Structure formats: C-alpha cells, structure tokens
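In structure tokens, one chain follows: the form predicted on its own.
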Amino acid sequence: MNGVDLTRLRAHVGGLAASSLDAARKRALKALETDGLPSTRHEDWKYTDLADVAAISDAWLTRPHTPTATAAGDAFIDELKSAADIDWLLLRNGSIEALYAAAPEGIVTSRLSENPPPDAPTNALTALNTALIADGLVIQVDANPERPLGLLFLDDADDDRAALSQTRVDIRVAAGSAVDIVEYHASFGDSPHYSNAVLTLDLGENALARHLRVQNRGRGHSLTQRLDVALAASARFQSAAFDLGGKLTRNDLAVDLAARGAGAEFDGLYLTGEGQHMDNHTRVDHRVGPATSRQAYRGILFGRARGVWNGKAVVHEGADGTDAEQENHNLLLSEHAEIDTKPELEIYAEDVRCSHGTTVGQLDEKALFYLRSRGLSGDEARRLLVRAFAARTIEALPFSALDVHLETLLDTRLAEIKDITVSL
C-alpha cells in the first residue's frame, strides 16, 4: 500500500479487540492490499498527493498510541460549549469519548459494533477507516430535536510522536423528522497528525437535515473527510462548509438523489493561505426526476496556497425533470496562489435544466478606488472587499447557532492576509 507498511497494518488490525466489526475490517484490509491509497495518477486525486498522510500513518503503525489530552483542547471544548446552545457529542483522538448521559428527546445513540456491520467500502480512504477503527457511532433521529446536534472531532498532537485518528459516524433520520447537525473538526499541538473521518447521512421520506461543517485544524495537521448522503422521496439536505485550518485537507461529499422530489443545496467557503492545500470534491447523482441540486463554493487564496474544487453532477438515464446547478468562484490574493477548478456535468436524460460555471480573479481596482474615495485606506478597502466576498457563504448558513463564532473565526483568518494583489 502506498507508503504504509502492510505487515504492520495487518498486525494492528489483527490486534484490535474482537467485535462484530471483524468481518468488515478484513474486507477493508483486503481492499487496501489490492488497491492501496490513491495516487496522483488517479483522475480524482491528480492535484492532491497523499504521501504525507501515508507517512504519518506508517509512523503511527510503527508506534501506535493514543495521544494525551492537551490543555488547549480542554479549553476549546469549554469555549465551544459556551458559544452556542448545542448538544455536543465528543469524538476525541478517534474514540467515542462522550455519549449523552441522557439523550435529547428524539435521538438514540449506539455504537457501530452494536449494529449490523457497515457495507463493503467503495473507496480507499473509507477502507482505511473501516480497517482501523476501534468502534464508531450510530445516531438515530426519530423526532425533531429542540437544539442542534453537535459532532466535535477533536484531536491532540503534542507528545512528539506522529498520531492518527479514524472516526466513523452514521446518522439516520426517520421519515418526517428534521434535525440540525454541526460537524466540527479541530486539533491542537505541533506533532504530525492525520485524521480520517467517514460520515453517512440517510434521510427518510420527507425528512430534513440542515448541516454545518467547520474545519479549523492546526496548521501542521492533515484531514481527509467523507460524507455520503442518501435521500428518500421529498427529503431535503441543506449544508454549508467552512475550511480555515489544516495543512492538507480533502473533503468528499457524495449526494444520492434516488427518489422523486428530493433536493440538496450546499455551499462552501475555503480560506487557503501560506503552505495550505485544500481540496473539495463533490458528486451528486440524480437517479430519478424531478429532483434538484444546487452547489456554490467560494475560495479565497493567499500566500503560497493551493486550492482544488471539483464539482460533479451526474444525471442518469430516466432522470427527467432534473434541475442541477453548480458554481465556483475564487479570489487569488497573491501571485503565488493557485486554484484548480473543474465543474462537471454528465447528462444521460433529455428533459433537464442544468448549468455550471466558475470564475477565478483578483480584487477589482475600480471597486478599490471607489472605497478609497470614500475615505478608506488601501488596506481597509481591500479587506472590506474580501470580507464581502466571504460573507455570501455566511449569509447562506442553514441555521444560526454558530453564526457569531464563525464570524469571529473568519475575521481572525482574514486578518492574516498580507500583500493583496489587485487586478490591473
């Protein structure tokens, strides 16, 4: 397997506590032995090299350990709890550390090992996750919770050893139910760290899930994250994602619209600075019609940053009545920043309405001149325009539980931008 010692991987998987997950682990291990991790020779990974995360995984397999909780991590938990009225579940260093003492009405939690084993993995990173997880979390939503459900993926990396965490959460929303979900990724410490998170979201008929993902990991840490969403008839999925931290980040979002009347709307904002690499891949499968999908991502890149956005919509044969839109807009604020953007449509039906588009540009000199003529300094004018560009995604939040917290994170990150380039 690319960069990872197979002998150590087999030994580690064999040493995990016996559970109902054993068969799934063996299937996943076999898939990894056959295919390995994706490389830049794979079309979906041509711009993102996993060599560093493979090296961290190998180092951890050489000296497996659970990191010690950091004071910074503890303080952050308290800060986040006070930031909004959210029911939090903590997944720390790959472990289900805190389940509800008394679950909110309408929510039932259990461990993955207490449920039927997961399906065979369909991609390498899910296979890696399935092979190495000690256990996962299953959440059943049977009513409409009063407060948002928070999933805090928190990692500590401050003991001078490479660390690895694998987390899995499966969420099932019953027919007619509605739930707000916060997915928050954070990490603390200076040691090398790689987190691999896999989530699934199954929505019953007429169900609604409003989802907010925030990624603000340590600048030296890496994350691969996948969310698979399946929607029944007339179900709705609304999401907004914010990527601010990390050294290497890869987000995969796959939405399956397999029933009439289903719909998905999702937005994203990535702020990518010096030494950061952020890759967002989305795929929506329209299997029947009518059904709708809307996706809009915005990127702000500065310093020596690299961004990737690949949005794909597949309209399958017979999915007449499909309505699919994609857009990606990017600001390059330095001459060293780079974005690779690729909207894709595959259409095998006739009666559809589909569109896609992408833009890459710099700040407009005319807009800057206008603001400066109103008394703003050059720096103030530039920052105001960048802030306005980012605000579009903030305004599209599916719910407001963390809006103040997000505004603060965004302003802190924007304050780091130096030497903004403008159009000529």
Second form
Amino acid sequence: MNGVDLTRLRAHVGGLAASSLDAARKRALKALETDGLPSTRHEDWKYTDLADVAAISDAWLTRPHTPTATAAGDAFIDELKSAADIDWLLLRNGSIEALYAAAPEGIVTSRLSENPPPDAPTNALTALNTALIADGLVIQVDANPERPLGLLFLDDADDDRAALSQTRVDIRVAAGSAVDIVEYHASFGDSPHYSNAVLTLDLGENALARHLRVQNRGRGHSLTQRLDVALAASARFQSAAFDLGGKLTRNDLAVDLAARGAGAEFDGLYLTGEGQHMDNHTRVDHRVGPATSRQAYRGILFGRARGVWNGKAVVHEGADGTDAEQENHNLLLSEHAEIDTKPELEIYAEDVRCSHGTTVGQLDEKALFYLRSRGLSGDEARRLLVRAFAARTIEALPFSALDVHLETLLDTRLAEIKDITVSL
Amino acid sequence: MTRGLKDNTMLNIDNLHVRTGEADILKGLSLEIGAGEVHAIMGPNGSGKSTLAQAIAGHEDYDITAGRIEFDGKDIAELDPEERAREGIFLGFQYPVEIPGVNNAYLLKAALNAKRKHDGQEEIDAFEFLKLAKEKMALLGMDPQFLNRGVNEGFSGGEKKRNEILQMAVLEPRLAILDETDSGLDIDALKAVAEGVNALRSEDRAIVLVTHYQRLLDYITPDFVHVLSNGRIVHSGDKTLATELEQRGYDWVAQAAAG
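Can I get the form predicted in complex with the partner chain as well, since the one above is the form predicted on its own?
Full complex below, order starting with the chain above.
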C-alpha cells in the first residue's frame, strides 16, 4: 500500500484494545489491503500526493506513541475559551475531553463504541480512520443549544517524532433542532504531523446546522478531512470554511440532499502561501427536488503555493426543481503560485437550474491606482484589495461568535503576503 | 507660456511630452497654475485632457518622455502617485473605480491619515473623522449611509462623482484636478458638485477643471480657460472663452493654432 506498511498496520490494529469497533476495524483494514491509499493516478487525487502523509503514518506505526501536550497548546485553549462564548469539546492528540463543566442543554455526547457500528467506509481515508481510531465521538443534538458547540481538533507534541492522529465525530441533529457548530483545527510543535479527521452531520427534518470551520494548523502539519452532510426534508446547512495554515490540507465535503426542500449553502476561503498545498473537493448530490445548493469558494495564493478546487454537483434522475450554484474565484498573487480549478456538473433531471463559474485573476490595476492616488502606499493598497477579495467569505459567516478572533487571524495571515505580482 | 513668471506658481508644466502605449498624446504642453486660481482645460475628445490629468497624478501607464511637471518648484515626475497625493495633489476621476469589499469610510479615513502622517500630524480619531465626513456629506447632499458601502460599489454615475468630491472635501488638497467631473450628472448633482468645489476655493489652493462642455463653468467660474488640442495648449483666455467655445465649437481654435 502507498507508503504505509501493511504488516505494521495490521499489527497495530490487532493490538488495539478490544472494543465493539473491532468488526468495523477489520473490515476497514480489509478495504485498505485491497485498495490502499489513492495515488495521483486516481482522478480525485490527481493534484494531491499522499506519499508524504503516508510516510508519516508509516513512521508513526513503526514507533506508535501519544505525544505529550505542550504549553503552547494549553495557552491556545485558554485563548479560544476567552475569545468566545462557545461550549468546547476538545479532541487533543486522539483523546476526547469536554471543556465545559455541565453538558449544554440539548446536547448528549457518547463514544462511537457505545453506538451501533459505523457504516462501511466508502473511501480509503475513512477506512484508514476506522481501522486506527481508538474511539470516536457521537453528538446528539435534541434541542436548540443556547451557545455554539465547538469542536477543537488540537494536535501538539513536545518532541520531534512523527505523529499521527485519527479523529471521528458523528453529529446528529434531531428534527426541528437548530445548532451552531464551530470546527477548529489547530496544531503546535515541530514534529512532522498528519491528522486524518472524519466527520458526519445528519440533519433531521427541518433541522438547521450553521457551521464555521477554521483550519490554522502549523506549517509543517498535514490534514486530510472529510465531512459528510446528509439532509432530510427542509433541513438546512450553512457553512463558511477558512483554511489558513497547514502544509498539505485536503478537504472533502460531501452534501447529500436526499429530501424535498433541503438546502445547503457553503462558502470557503483558502489562503495558501509558500510551501502550502490546499485541496478542496466538494460534492453535492441532489437526489430529489426541489432542493437548493450554493457553494462559493475563494482562494488567495501567494509564494510557491498550490491550490486545488474541484466542485461537483450531481443532479440525479427525477430531481426536478434542483437549483445548484457553484463558484470558485482565485487571486493569484505570485507567478510561482498555481491553482487547478474545476467545476463539474452531472445532470440527469429535466427541470433544473444549474450554474457554475470559476475565475483566476490578479489584482485590479485600476483599483490599485485609484487607492494610491488617494495617498495609500502600494503595499497598503494591495493588502486592502486582497482583504476586499476575502471579505465576501467573511460576510458569509453564519454566526458571529468567533468573528473577532477570525478577523485577527486573517489579518495576521494577510500581513504575511509579500512581493505581490500584479500582472503575470 | 513662460516658465515661473507668476509669483504664486504652484504647478508649472513645461514642454510636457507624454506617451501611453505606442501613442504620443501630449506633445509639448506648457501650463502654469497659481495658488488661488481656477483653471478650466477644455478641448475635443482625444486631445489629451485625461492624459494630462493622469500624468499629473502619476499613473505609471503614462510615460513622460520629455519636459517637466513641477509642484511647488519640485519636479514630481519621479514621485509615486501616493507621494503626490500626500503632497496635496488630488485627481477626481472621470470613471471612479468600484472596489467591492473596501469600505468607503475606511478608504476616506486611510487617505486622510496618510496625508496627516505625511504632514506630521496625528491620526484623526474615529469620532472626529465621522463628524468631519458627515459634515462634508451634508454639504454635498449625500446620505451618510454611503459611508458604510463599498467604495463606489453600485453607485449611480452621479453618486460616484459626488463621492469623488466628498474625498476631495475631506482631504482638502492644495491642487485638485477634476477630470470630466460634470459628465453624466443631472442638474442637482451638478449643482452639488459645484458647491463642493466652490467651498474649497481659497487663496492657497488651485483647481483644474478638465471638461468637454461649458455647462460646469456656469456654476464654477474659472479664472482661466485653456484649449487643449492635439497634445498642446493652443489657446488661453478668461471665462468668456468658454462661452465662445460653446457657441463656435473647437475647430476654429485648432485651425487658428495650426495656421
């Protein structure tokens, strides 16, 4: 298998504490033995090479360990706790802990192993996750929690050994309930690190989930993440995602509109700089109509950055009344940056409204001159225009709990942009 | 025009040649503008009016191939546009640029503070700024809501021009060049714009109105009127020249200059 030694993998899975997850683990292992991790010959992985993260996984499997938490990690937890009124659940180096004293009203958490076993994995990374997780987190939302529910995925290590973490969170929102979810990925330390997160979000009839995702991991750390959202009739999913940090980041977001009146709106912003690789793959399945989906991703790429966006919408037979929109706009600020963008539409229904548009461009020179003619320096003017490009996604924030923190993060990150090439 | 004859000279343009792309647009233009004066520069389309305005403001697509532009006795050809702005040169754009995502108030404040910093003054605080901006907006008949919108985003033609004048009113430049500020304005907007410009007239400021029509000059009386044709000033006079041009067109001036 691509980079990961199967004998070690098998041995490790065999050594995990016995649990109700054993059958699922074995099944996942079998899938991995057959297919392995996808290589760049796989259409969905054409631009993203997993060799590096497979090597980290292999190194970790050779000497498995749980890293020791760091003071920087502790300080960050405190910072987040004071930044916003959010009920946090912490997933740190594979262990799960609630940071709130009392369970918020309407939220019941349990372990994956206490629940019916998860479905068979549909892809290699979910299989890797299922094979290796010690346990996962299941969150049941039965009312309208007062505060946003936070999921803090934190990896930190005080040593330089390769580290691997697998996390799994299943969120189920009962019919008619509404919940705000913050999903935050952060990491600290200098060791090579790979994290593989699997999330599912099931929305009952008329349920609403507003979702904010922030990824600001250390620059040497890689992340693959999959979120599957399933919507029942008239359920709604609203999301804004911000990818700022990390080395290699691959996000798979799959939205399943399986019933009438369901709607999904998601925005994403990736700020990809020197040495970073960010890949967003989305898939929306319109199974029945009417239902709506709208996705808008924006990318800002600078230095030797590499971005990938692939947005797919599948309108299944009979899904009449589908309204699907896909947009991806990119600002390329360096001649060394690269973006591969591809919208895909598969339509098997009659009465549908589908649109897509992608752009790749530079800063508007007319706007630059206009700002400079008002006394702003070239640097200031360029930064302001880049900020303006990002503003659309910031405006799409589904709720305001973390917006001050997020704006500070963005500004810090934007301030790192140097040597902007205006015309390529 | 002879160089630096006036004792109040602020802008002195001498034998200016400007090229953009492959085209020579200005071909030996000379013009002297003194503090306290209002000049109108008129001329047919394509005569080089906008090129002159852009060259003074420092647009890098306009190459000065010969001649000089002096502001306060200093050659400004090598200055960046922002340095010229901070020195007190303001260009009111013929086509103000829409910048979605950049807040109008933010730009106004950043522009004002860039200038204040240059002048060794402290940055204006938020309260003082808002007071100033609202005061100037009232003068121009602008809804304060415009402060919260993206720069020129979705503004009508008239609103964009008012916004240019608002920027000018807040920045209080020493030299304001207004490029076709009157084009596309209805009579109310024209009056508001004229009022904004007239309010800025003072002994230590100069205003240059670049215009195709005499209409604006009914509301802002110029001290001097120049005719630009084929890249040069071919005729200069007082305000009566504008009326004459309105009646007789531009051909006679160009012919007289050529003959």
